[in-house]
Every structure is written in structure tokens, then in C-alpha cells.
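In C-alpha cells, the next block holds one chain alone, the form predicted alone.
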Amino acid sequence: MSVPRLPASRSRENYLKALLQLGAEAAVPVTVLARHLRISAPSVTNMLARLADEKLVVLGPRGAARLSGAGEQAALQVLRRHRLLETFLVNVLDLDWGEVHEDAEELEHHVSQRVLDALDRFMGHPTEDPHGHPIPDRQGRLARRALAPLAALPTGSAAEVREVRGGDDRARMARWKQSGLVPGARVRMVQANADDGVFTLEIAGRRMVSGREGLDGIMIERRTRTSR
């Protein structure tokens, strides 16, 4: 099944946002970007060349790309629209926490700055979206946090879930919500069998057992005190 071609402006914004999310540490390889966007590698290569001509990305060896300064600012504004819209859909329209990613993906390309500013004011200028991700401010500043994967929490240690990643996977989001693995949840690692990839957790007084893959995308911040 072929992927329909997106309008140029929408496609550009999708590429910039993807590079921002994937390229925190280094340039993003073409294959990684193609997999993320579900677009063929040749199409990705062509679009990256256009973005490089527009001075929005810098190309490296084998076509790997990273955002330029201007590209990063543009990407942060797209990310701000997306996360504010998710917040509005959940907190105001009462849509399900795990089912708003695609709606926000659609709306983010069409909402005007005036309407976005009005939504921001109406919601009291939220700093995090429903999944715990920080929302860039109007100047494109994004809070940086030192988070760790839940699976890295040692046995006997406690932490707080700060964000959940992978909002486009509805089934996984539903399982996490049902288990109580949501931003703000307090969790304790009862037993971490890293070699076997099996973890026993305690969440709000209830225990659950999960494989490593089932925890992938849940990011935590260690608590200052350790639960016994």
C-alpha cells in the first residue's frame, strides 16, 4: 500500500519535528527517519535535500541530517502546537489520553497562531502535555530533564513516572493507563531481573509483572527517598 504524498508545508513540518525527536544526540540516518515517518528512503533523501537548500537541515555523511538553528526553532514551534493541542483535547474536550496523538497530528498543521495562543491562555499556559512531555514556550525554549527508563530502576528503589513515549501506539497506551503507569504515578521496583528481562513493579499498592518491551517508553525520575 503506497503512502499518499502530503502537501509540501505539512510534509516539511513532519520532517522537522521528526528530526527534533530523533536527533537529540547526533545526525539522523536516512533509514531511521524513513522508518519513523513510514516513507521510502529515496523520498526521504529528496526531501532532506530540499530542506538543506532552505537552510533548515545540515546534511552529513551518507545523507544523515541534523537540524540547523533555524530548523530547530521551526521544529520546536510544530512540537509546541502538537503538545498544546493534545492537552486541549484531553483536558478540555475530555478525549481519551491514549487516543489523541493522531488527532493532534492532523490539527497541528492547520491551527493558526492566534487560535493556538487563545488555547494556551484558556488552559492557563500548561507546561506539560497529558503524556508528561514538556511543552516548548513561545520563544521555542524546551525544558531539559534527566530522565531514565523505568526498566533501569534498581530493585527496591522508587521513582515517579514523568513521561510516556510512543503516543501513536494506542494499544500500548491503553495498557499503561489501565496499569496506572501514567505521568505522576509512584512506582517501586520490587524485583528487577535484567538478565531475563522480567520486572515486578508495585504501583499504587498493586503489583504487576512486565517484560522489558512492555516498559519501553516509560521514563522516570528517581525519588530522593527509597521505599522499603
Contents of the next structure:
Number of protein chains: 2
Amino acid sequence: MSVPRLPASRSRENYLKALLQLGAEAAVPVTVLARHLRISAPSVTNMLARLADEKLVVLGPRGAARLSGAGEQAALQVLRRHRLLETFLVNVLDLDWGEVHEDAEELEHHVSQRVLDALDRFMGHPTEDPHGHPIPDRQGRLARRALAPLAALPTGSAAEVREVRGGDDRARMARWKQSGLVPGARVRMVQANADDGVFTLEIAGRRMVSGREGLDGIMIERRTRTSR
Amino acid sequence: MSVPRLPASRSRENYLKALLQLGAEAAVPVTVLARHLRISAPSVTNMLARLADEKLVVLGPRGAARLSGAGEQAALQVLRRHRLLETFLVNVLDLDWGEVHEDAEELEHHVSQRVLDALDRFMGHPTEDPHGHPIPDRQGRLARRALAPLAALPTGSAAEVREVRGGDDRARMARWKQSGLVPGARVRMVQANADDGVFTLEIAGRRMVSGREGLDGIMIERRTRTSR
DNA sequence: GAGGGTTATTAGTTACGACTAACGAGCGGC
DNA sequence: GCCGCTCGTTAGTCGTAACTAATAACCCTC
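And the form predicted in complex with the DNA, for comparison with the form predicted alone?
And the full complex, kicking off with our chain again.
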């Protein structure tokens, strides 16, 4: 009982995935989508018209686009493929978490349902990818969580890193891994200076100082006193 | 105004792979290639001209094509990807050997060197795929073996199945697996009747009767008295 | 309410890789 | 030597998805 994959075509799938990621709430303007996909604005207008034709997106005023129900389902399937693949590449094939993004980006458009299911089975149905992103289930349901940016953690508080965003920047990934900023890590904010944007942290007992940008994308969950 | 454009591309790779498989010795006529790839003859002429431009194939009289050195190398890399992927899908993901062909056919064009190497490493550098085909090594060297068709085994002789060709026919694969005709199986020709094309075999102690076509593609190695 | 800047669209092109229809070249049979 | 078959090529189209250049629509400010 698989969800059918009608739209197909690499390019369409990328548009849908981008809309899912950019259009959490509001409709996405053409320009934003164009920048994100690194495609010219006219091309985007064009493609959006086709996707609207196919009832995968709904166009609002001034060309802004949002996913239809069907479009969102399709996008979630692409996201599922992407995240399962990243998980496979890192956890099974032992590739570095910073260098798997492009591979997953490519393969997500070419893995059949059969192979995807087999991968999922082989890995024991993981629910999060190596960056801590939740993996949509077979029905396209995505766990929604309320995470806070690490930079918002007040001085003196502790938390757990749950998600590390921006997996397309390899250097960033490498730095984070280096300093232990990976999902599951415990962090304590030793000193947050909102004025000059300098943050001193303690990660697994080690001190670290970083600017705001260096922390951007690290999402945490405040742990009151929950045991593991 | 753009530069010649280097090969890659799914379609090109399929042409190269087809030429490798069809053109063992002689050059391949346009029509044969067209039938094999299920593409119209004019399209083939066209594509061959481009591949010749790029020095991947050499065109002979009457349009017949054969791979150049560079073309053969490229084709062997595609074949390596295909066979490693099939091996992975069957041996690791536990998919059925009859149903992995299409998946491998698709993925072979999209797996990066990095992922391929990781798969190879993960599987311990296999040298044969699940159908017994040798896997070209990283340098594109392909083990050449002299195997005989099972139908040529004389009455009373025993042999070992080494290779099972024609992996794109699922029904066939299923039948063979059912009757134990898989690489590594020991077979004995109980009665070969060249006249009416009826063959009686013994596979792992079980009798089986088959017509010539039912055996076509099963390649064996005569074992004199080798142990193991 | 008239500019000016941002944003979106229209129009026209390009590349790739397939297609059909129609033409031409080789070759066997008589 | 001509007929006709098979095989290959030429010519012209199509669909997808990108592009640039030019234009139009909107929004904000004065």
C-alpha cells in the first residue's frame, strides 16, 4: 500500500521539496524560490505554472506559491527519501555526515519505493536522520517538534542538541562535529553575550567559544530534569 | 557557444553499456543497437554521431559502431556500478534477484564514486554479482572466463553453474531460482536429447526436465575433480 | 498621484534526446 | 541490369527545463 509517485521528474521534485522547506507557513515568493534553487526567476514562474496546472501547488497573489495537499504529500515523500538515504549513507556506509548531502540529493530522485522500503527495513525504521531531522513516515507524517536555537539558551542553562540544520555546508558540518555539536550532545551555556554575539559553551565537559553565526542552525531542547 | 560538453548522462551511458555487451567482437549495426535499447534507428544514428564526436565510439562502414578505448573504459565503469548495485540489493537488502535489475539499471547512472566505493567496501569487495557475472574492478579490468552453455553438457557429465544470463526477465529468474539453477549449484546431465531439445537434469539431487530455451543463459564450468 | 525600485511575467532561445516520415545506398535474386 | 528488401540517414518536430532581455505589475514614498 504505497503512496503513488505520480509527479516524478527530478526538477519537479526539487521544487516541491523547496516549497516544503521554505513555505512552512506563508506562501513562497518566486524570487525566494529562485534563489534557493539557484534557478532564474522566469524559469521558476514557468515551472510553478506547470505545477499549478497539475494541482501540486496553489498560486497566490504576486506569484507566491504554496503546496496543495497532493503537493505536500509528494514533497514529504521526497523528504523521506532524502533523509532515509542520508541515514543510510552515514550510519551504514560510514560516510561522513558532512559529505553525504549531495549524494542524497541526487539519489532521492532515483530510488524506487521497493529499494527505499528495503533500506528502511534494513536500518530498523529509523525516525531521525544523522542531523537529527525527523524522517517522515511512509504515510508522509512528519513529527513536528518545538526546538529552540542554541543561541537563545540563557546563561547558566543546559540543554540537549536535537537537530543540526544546514547540512549542505560541509565546512560548517565538519566544525560542529569537531567540537561535539551533534544530535544528542549535552550543552551548557556558560556565558551568552547578546550584545557582541559571543557565546561561551560547555559541550561534554569541554569549553568552546563561538560567534552567533557559528551556532546558527543548532537546535536544542531544554531539559528540565528529564532522565534520559 | 558552450564547450563540447563532457559525456556522462544517463542516455550516453546506456549506449556505451549496450555496445560493451553487444559488441564483444564485431562492430554493432545501428538496428541491433536500436532494438536492444528500444530506441528508433534515427535516434541511434544521431547519438552514435555524437559519441563518435566525443571519441567514445568509432564508426565503421554502414554505421556500425564499436567502442574506442576511452568508450570501453567508460562502459566498464557503468557495468561495475550496475553489478555492484545488484549485489548490494540482493545480498545486503535481501531483495529478490529477479526484481533488482530495473533498480540497478536506474541507480547505476546516479551513484557517485564515493558512494560506490563505500558500497564496495561495505560488501568486502565482491568479485561476482548474484547472477555470477564478474564485476569489473576499479581499474575497469573484467575477468574473462570460458564458460559453456548448460545445454552443451553431454549426457552423464556433471558441472557447476557459474553464471545466469538475462537478468532482465523476471519470470525466467524466478523459475531458475525455484529449480535451484543458481550460481554455485551442481548439475548433472541425466539425458540430453539434441534432437527434440528436451533435457533431463539433476540439480542438488532433484530431477528436472526442460526445453532448450528454458536453459538458455545458464552457463556452466565443467569440474574435473576440483574439491570445494 | 507620479516616480522609482522591486518583483513577476512574456517572449524568444538553447540543449538534449527522443520521435516520424521520407529518402537513399547495398545487395541478393532473377 | 533491374527489382525490391533491408538498413541507414536526412529533415523536421516535440517535450522538458533551463536561459537572457525586455516589459509589466505592484508598492512605497513624496
